[in-house]
Structure formats: structure tokens, C-alpha cells
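Single chain ahead, written as C-alpha cells, the form predicted on its own.
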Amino acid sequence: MKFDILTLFPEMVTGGLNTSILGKAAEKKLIEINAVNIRDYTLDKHGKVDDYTYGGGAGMLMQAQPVFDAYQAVAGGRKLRTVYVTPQGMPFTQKLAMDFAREEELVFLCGHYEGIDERVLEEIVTDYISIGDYVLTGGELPAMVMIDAISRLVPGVLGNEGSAEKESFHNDLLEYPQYSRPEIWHGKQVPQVLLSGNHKLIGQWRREQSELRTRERRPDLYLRYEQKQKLYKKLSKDKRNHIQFMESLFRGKGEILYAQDGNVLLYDADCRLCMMTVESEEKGRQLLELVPEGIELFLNSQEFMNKAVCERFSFVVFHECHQVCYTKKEALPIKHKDIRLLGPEYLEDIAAHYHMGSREYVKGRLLAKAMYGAFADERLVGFAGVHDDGSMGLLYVDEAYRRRGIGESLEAYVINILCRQGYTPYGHIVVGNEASLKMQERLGLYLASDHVWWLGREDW
């Protein structure tokens, strides 16, 4: 992912950026940081940016040329999400880190002095961001701390692939409270569960502590957060049904745009996918307003929904699929042993067989270790792996190999993770592979009486 940040103090960009954990994902290549200054576009001899105001007033303004310069020396005539950064913008959060960590290209723009002549601004921001109700000196600090925010998103940057999904805000609940070496420091104790090496009652007492913390800091978020929880209860009446629904809640992911009745309009924005049951298409259809711009993929639960949802967003119809999940809590055997853990080293490979999304879909879940391969002979026959919504799939076994067990033996191996990561495995099976849903009741999955639609953009 590349950062262009246009300021007029690039070193200060430069030496916050590339130190650290940032330092190292520029040097593997994961983030660029381009700084570009605004002054090496100016027209002025002196190297002059800014002037004063028309109508009067204090302080400066920057002027728009110089500005408008460098934005298209970065662009070259493209038209690229540009980010004002302004205390007059929308809150910073986390769900609008994820957001822009799915740009391949984002451009920053630092404000000085009183601000920037408005006319450019029209016409290269499209997000005015602001990371708090105060005003500092210049643009450039809480550009540096957004693109910290967004590069830790990028698959591959953070060494832990579970690092920054365990961390405050994952779910609505702030970070339960963390202790480490010695045991007894000034008289406080390392609470007793954390040394007792069960990890079911350290988990449970991590999630109360985080329930605790965001109730009393955050009170905001723990009404958010409780509404998650009502509508999680709700939907495991019928969870085979819904687990889509559940494990979107679960995992922090899911967005309730909508809960009541039998009608639930879910939104990822990670993956810019909405969810949705209804009970009647003109309730459908009205939710359907509520969906926000820029969505790529939609799941649906009702057949009789696909055609508006198709005429409203330009989509198709994908998939017809059964829904499987695996609610037993014992692990599953594995027949075929050397599976190992994928990496974008694999990615031709696995783009050259795996066709139901882009290459580019296809490179973002190895970088997010989310892919597992079957080897023979040292030679990579088969993959499976878990889709950026959490459910199982793109799973593939070369036909030499087939009807060994290998493609079972992917899908048990990604099953164990899913249950050691707390997660419910679950996954659809296009109507009509029969073979596949078979392979299902062997591995003790439970098959939903009802079907689900996937539809998209033709080119997805």
C-alpha cells in the first residue's frame, strides 16, 4: 500500500514513518511512504506557498496552485482518494482505518498556517478526517497517525496475524488489562487465573475485564456492544441458519444497520459486503437503501430478493449455496500430514486454479495467513483456506490426487484452527457439488435447511 504525504515538512513525515514496525514493512516493500513537498511546486521565485486572505483577518493561507501542483506531480491524472486533514472533518476510528486500508494508494494532504485555499480543496479531497475536537500547528502529526492506524492493517505488516484483532475496539470492547513479569510488583499481584494455565477461564476472565473496562471508560461502545450481543442471541435460535450473521458479530466485524423483527441488514466494511434476511421483499427493498456506497459483494438469504438487489447495485447472481457449519468442540483427525502454512511465494500457483475471485483477492489472503497447502513429493497439490468474512473455502486439490483424502484433510486442518482461534468453521457449498457436501457429513459439519445467494459485480 503507498502513502503520498503532501506537507511542507517532509523530513518531519520521513523520520516519524520510517522507524519501527512501519520502518521494517517499508523496507519488505508491504507500505511505501512518499513525501512530497508543496514547496517544490510553487511558481514563486522565493518559494513562497501561502498569502493572506481575501475579507481579512489573521494568519496565512496556503495557496492553491502550489498544492494543486503537487497533488497531480502524485496522481498523473488519476483520481486517487485524497485525505484533508482538518479538525473540522469526521472522527478518525478504527472501522475508517479498515476502510482505507483496502486503498492500494492514499493521499494525505497537510494543512498550515490557517488552512488551504478552498477551491483546491474541492477539487482533490474526497475525506475531510480529523483525529480529535482540537487544532495543532499542521497537518502532518495526525497524518502520521493515521497511516500507523492503516498500515497495521495491511496483511503482513504486524508479525502476529492475530495482533490487531485482539486489540482495543475488535468488537466494540476496549482491551482487557495486560500484566507481565515479576508476579508481585509494589504489593499488586499478577491476578491468580492468568498463572493458573487454563486458558478457557483466562479467556472468559479477558472478556469480562474487556465487558468491565469499555462499560466504565467507554460507555458508548458497550451499548454498541450489547446490542451485538442481543441480536447474537437472537439469531442462535436458528444458528444454523444464521451463522453467517453470527460469526460476522462475533469476529467485530459485522455492522448492524439494521435489527428488528425478522429482518437484519448486517455491513463488513472490510470486506464491503452486507448480509441480509428479510421477511417480505418490500421491507427488502427498503433496507436496501440503507446500504453504504462502494459495496462489493452481497449475501443474501431469500431468493426472492436477488432481483433488487441486482437492479440496485448493477450486481449478478454468483452462487446458490447450501450453509455448513461445525459446532463440535473436539478436533479432527488428519489423514494427509504435511499441510503447511502458505505464503505469497504460492500465489500463481494458486491463481492459476482458484477462479471464483480476483488474483488480487487471491494475494490479500496469503499475506493475511489465512491460506494452507497440501504437499506430495514437496510439490503443492492442493489448498484451502478461510475467506476474508471468516467462512471456509477456496478449497482445491490437483485431479492426480483426488479421491485421497487431501481435500478432507484441508478442510479438517482448517476447521482445528477455526475452533483453537474460538471461531464457529463454517462454509458454502454450491448446489449441486454433491461430492462436497458429502465430504461435509463425513467431517460432521451441519447442513441448514434453508439456501443462501452470493451476488456481486460480474468482474469481482
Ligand code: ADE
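Numbering follows the first chain given and starts at 1. Just so it is clear, the model here is predicted, and its values are computed rather than measured. Take the two forms, find the largest set of C-alpha atoms that superpose within 1.5 Å, and that set is the rigid core. First, how it differs from the form predicted together with the ligand.
Core-superposed comparison between the two forms: the Cα of residue 184 travels 2 Å or more.
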The other form holds:
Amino acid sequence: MKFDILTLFPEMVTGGLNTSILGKAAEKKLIEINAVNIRDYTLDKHGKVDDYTYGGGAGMLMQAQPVFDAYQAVAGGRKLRTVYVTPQGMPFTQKLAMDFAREEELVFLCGHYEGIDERVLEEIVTDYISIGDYVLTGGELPAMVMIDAISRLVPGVLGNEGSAEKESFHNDLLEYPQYSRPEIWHGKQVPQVLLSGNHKLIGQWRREQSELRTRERRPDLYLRYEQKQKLYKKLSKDKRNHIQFMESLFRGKGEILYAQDGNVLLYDADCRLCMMTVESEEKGRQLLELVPEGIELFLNSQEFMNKAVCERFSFVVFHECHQVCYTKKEALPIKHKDIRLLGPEYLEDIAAHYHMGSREYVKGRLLAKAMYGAFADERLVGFAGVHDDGSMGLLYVDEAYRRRGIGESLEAYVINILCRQGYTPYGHIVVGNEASLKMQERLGLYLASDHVWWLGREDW
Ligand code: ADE
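I have the form predicted on its own already, so could you send the form predicted together with the ligand?
Following is the full complex, with the preceding chain placed first.
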């Protein structure tokens, strides 16, 4: 992902962003920081970029010409998503960070002095964003804050097992207290449970502490957490039919846009995906009005809403699917022994055989460490993975290696990993794929009574 930062102080931005995790990400070419000095583009022979404000008032204003020319130098005729960092903008949130993380290139415009001539803002800015209700001396620090938050969501940047995708309900809670050596400091003892070695008890204690801390310090967040918990419990009464909603909430991906009676609308900003179940078409049509701009996919629980969804977003129905989930606790046996986590070097092998998502999508899955491969004689002969919404899929086995249990082994492998991570493995099987359905049954997955429909843009 490329960040172009239009600024009067490029050294401030590059100095701050070229170290630590982001520095490493830039070295690995996962992100690129392009700081552009607006002053290099002024036509004023003394290098001036600011002037007095018409109508009077204290301070100087950045002029339109150098800002516009700096933008043109970067955009070269393209229309790029351009963020003007300003205390007058919308508050920056994790959700917005997810939204921005989907762009391939993002421009940040950093103001100074009293601001920037309105006319150039009108021509180039797409988003006005603030990092909080206070005023700083310039836009560089806010731009750096946002770039940090966005970059850690770019697949591969965090790189470790604690990646952003692995967060669960904990997303809505503040972190629990943590302790390091020594065991006693200033007479204060580390809580006994943390020394117990009992991971289940430790997990419980941490969850309780997180809840307590959130309730005390951020009652607004706690309210949201409670709402999700309540909805999760309600949905769990029919787990097989609601598994996609439940896993989305549990993974901390789905935000509740509406939940009342039998009407639920969730939005996963990361996947730009909405999921809906409603009691009537009329209610469904009302809820479609709550759907944010720019959604790319829709998972519909009822066929009677397909027409309305397609009309509203110019979508088509991709697939009608069965839902299956694995709710047992036992790990599954795996017949094919050579299954490994796949790295980005397998992109071409996978893209050649997987056609239900773009090459970029597959790359993202590899970087998120969500793809596994079956090998025979050191050759990749099949793969499976976890989609960005949390469902299992991306399954393929080479023609010459079919009917040997490799597909089944791959799915069992993914199931065991998801179970170890605390998730409920689930997936969608296109109606008519009887071979896959039989395999799900053999593996012990349960079939939901209702179907679901995947809708999206024709060219997705
Ligand atoms: N520029 C100055 N103050 C700011 C803030 N709070 N957020 C974003 N940009 C700013």
C-alpha cells in the first residue's frame, strides 16, 4: 500500500515512519511512504507557500497553487482517495482505518498555519478526518497516527500470530493489566493466577479484568460490547443457521447496524460485507437504507430479499449455498501427512487454480497466513484456507491427486487450526456440489436447514 503525504515538513514524516514495525514493512515493500514537499511546487520565486486571508483574521493560509501542483505531481491525472487531516473532520476510528486499508494508494494532505485555501480542498479532498477534539500545530502528527493504524492492517505488516485478523470480542474491550518480573515490586505482588500456569483460568481472569476496566473507563465501548454479547447469545439458539453472524461478531469484525426481534443487519467494514436476516421484505427494504456506501458483498439469509438487494446495489446473485459448521470439540484425524502453511511465494500456484476471488485477494490470504497446502513429492498438489470473513474455503486439489482424501485432509487441517484458535469452523457449499456436501458429512460438520445467498457486483 502506498501513502503519499503532501506536507511542508517531509523529514518529520519520514523520520517518524521509517523506524520499527513500519520501517520493516517498508523494507519488505508491504507499504511505501512517499513524502512530498509542497514547497517544491510553489511558483513563487522566494519559495513562499502562504499568504494573508481575505476578509482579515489572524495568521496565514496555505495557498491553493502549490498544494494543487503537489497533488497533481503525485496523482498524475488519476483521482486518488485524498485525506485532509483537520480538526473539522470526521473522527478517526478503527473502522475507518479498516476502510482506508483497502486502498492501494492513499494521499494525506497536511495543513499548517491557519489552514488551506478552500478552493483547492474542494478539488482534491475526498475525506476530512480528525484524530480528536483538540487542535495541533499541523497535520503531520495526525497523518502519522492514521498511517500507523492503517498500516498494521495491511496483510503481512504485523506478520506474527497475534495479527489484526485474530482479534475477537476483545476488540470491544480494553486490554487487561499486565505484569513482568520481578514478582514483587514496591511491595506489590503479581496476581497469583498469572503464576498458576493454568491457561484457562488465566484467560478467564484476563477477560474479567478487561470487562471491569472497560466498564469503568469506557462505558461507551462497554455498552457496544454488551449489545454484541446479547445478540450473540440470542443467535446461538439456532447456531447452524446463524453461524456466519455469530463468527463475525466473535471475530470482532461484524458491527451491529440493526438488531431487533428477528431482524439483524451486520456490517464487516474490513470485507465491505453486509449480512442480513429479516422477518419481512418490508423490514428488509428499510434496513437496506442503513447499509454504508461502498459495500462490495452481501450475504443474504432469505431468498425473498435477493431482488431488493440486487436493485439497491446493482448486484447479481453469485451463489446459493448450504451452510455447514463444526461444533464438536475433538480434533480431526488427518490422513495426508504433508500439509504446511503457505507463504506469498505460492501466489502464482494458487491464483492459477482459484477463480472465485481476485489475485489480490489470494495474496491477502497468503499474507494473513490463512492458506495451507498439501504436498506430494515436494510439490504443491492442493490447498485450502480461511476467507477474510472467517469462513473456510479456497479448496482445490490437482486433478491427478483427487480421490485420495487430500481435500478432506486439508479441510480437517483447517478445522483443527480454527478450533485451537477458539473459533467455530464453518463454510458455505454451493448448492449442487454433492461431493463437497458428502465430505462435510464425513468430517462431522452439521448442515443448516436454511440456505444463504452470496450477492455482489458482476465484475467482483
Ligand atoms: N490538525 C490539527 N489538529 C488536528 C486534529 N486534531 N486532527 C487532525 N488534524 C489536525
